[in-house]
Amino acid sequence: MIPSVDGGEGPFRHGDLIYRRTRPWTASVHALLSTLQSHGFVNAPFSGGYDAAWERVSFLPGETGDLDENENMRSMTALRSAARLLRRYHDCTALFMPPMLEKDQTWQLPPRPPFEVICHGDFAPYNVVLNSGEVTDIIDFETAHPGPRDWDIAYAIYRWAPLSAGVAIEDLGGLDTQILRTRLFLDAYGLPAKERPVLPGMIIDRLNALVGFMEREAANGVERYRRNIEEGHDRIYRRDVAYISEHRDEIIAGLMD
């Protein structure tokens, strides 16, 4: 038996497992987690299986939380180690992309060509685990989907820099600091300079796609996204699209230094 928590929707922890309601994309996520393990990538949850009602993944100990909640997550050590872990994750998924694409997979977010890796889809501070000051693990693969590396990197730097107009944390609020953190992330990932100019535009495309996704899901009656729009999440993303568009040239120049 599992506990009933807030209506039993999850995610919540029970023992050494995290429970979440089974969704149409659950099989694809668990196939990804199992394949990561078989290729030696142990920095993600183990699949604990799933049935018609519940999916189960292993609990990974350590600190979690967003930049405004966790001071340790704002450190340069966390930033660089997150980038290095994302690179290892991408490199691992690139090894099994062809077989993965041959399967009849359902993903929550639409696959985006060219298919280079399995994007995590939401590689943000709140979806990693911190131990002894370093990012050691990735969690919550619900938004995973095939796509190009740069597509995943673009959203990652949006969250980790963070490239946002409304940052409430004083030492992360200036554009110069955000550009510096972006460059350090990309350096640690090892992204070549020639690929960096496309990233501001990719962030804009990613945020616009996210707003469209939220609006469609809300219109289809999904309570989570209806609530997100009611709380103004879509307005935050549109504001950040305007912010990145306004400073695009400055950001690009800063990434090439």
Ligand SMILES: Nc1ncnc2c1ncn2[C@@H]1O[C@H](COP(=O)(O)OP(=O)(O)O)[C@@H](O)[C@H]1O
Second form
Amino acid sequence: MIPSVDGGEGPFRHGDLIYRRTRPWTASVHALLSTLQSHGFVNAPFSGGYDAAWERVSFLPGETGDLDENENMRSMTALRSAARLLRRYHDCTALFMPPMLEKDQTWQLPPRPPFEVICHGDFAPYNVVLNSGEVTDIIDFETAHPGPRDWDIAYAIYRWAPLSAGVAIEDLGGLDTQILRTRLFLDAYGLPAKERPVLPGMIIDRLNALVGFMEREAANGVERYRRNIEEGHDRIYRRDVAYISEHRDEIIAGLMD
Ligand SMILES: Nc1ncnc2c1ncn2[C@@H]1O[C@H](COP(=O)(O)OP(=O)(O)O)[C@@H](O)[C@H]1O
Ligand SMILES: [Mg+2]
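Please give the corresponding structure for the form predicted in complex with the named molecule, as opposed to the form predicted alone shown earlier.
Everything in the complex follows now, all chains and molecules, and the chain you saw is the first one.
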């Protein structure tokens, strides 16, 4: 047993490893991390194995932090490099989808057809590592699950633009800037224009699914989600669903050539 700094569930660092409590989906996440590594994708933590209590992954050096905490995470360089990294990650997982799906995997979030890639599930500024201004690595694969590319892209742009009402970050509060940042992300990912109009609707579906998931988990007594609801996360998602619905046409127009 590794002593936890706060007596909690982790994640916490111990030497070059990050420890976190083993969960029902840990085996699937480690199969994913190992397969990424064997395909030459080195920009995610390496699996350090797991037992009944704890899982271990490699610590990846660099800066972390959300858009409001880390100014460097807000730069155009960070935005573009994040999108390119997501593209490389998706392309890599697409190579091993059939064998990955044949195994009886358990994921925290429900798989969503069509199964094109293993979605990261929370590809946000707070789940990447920055080095010399560029997003170099992805961390926190707890919400990974099979799904279509645009499902993962939708949530990513929600977080990276961010396509959110009432953003209290200098320069990121206005819809025009948010649309521009969304477009830069999609251009850097290389998503064709014809595949962009579905995205606002997909963010709305994704946020509604998240609220439903959070409410079910909280009702089942999962502490983390109970706290999320107590802190009003569900209200923020509902507010953003309304914001994106209201501006849907403007957003779509801004994403096209
Ligand atoms: N493999 C890793 N390499 C570097 N830092 C990490 C790693 N895993 C977690 N961290 C740090 O710990 C923080 C929380 O970890 P994360 O896996 O995102 O868990 P959660 O979102 O559940 O709190 C991250 O934002 C990051 O700062
Ligand atoms: Mg995280």
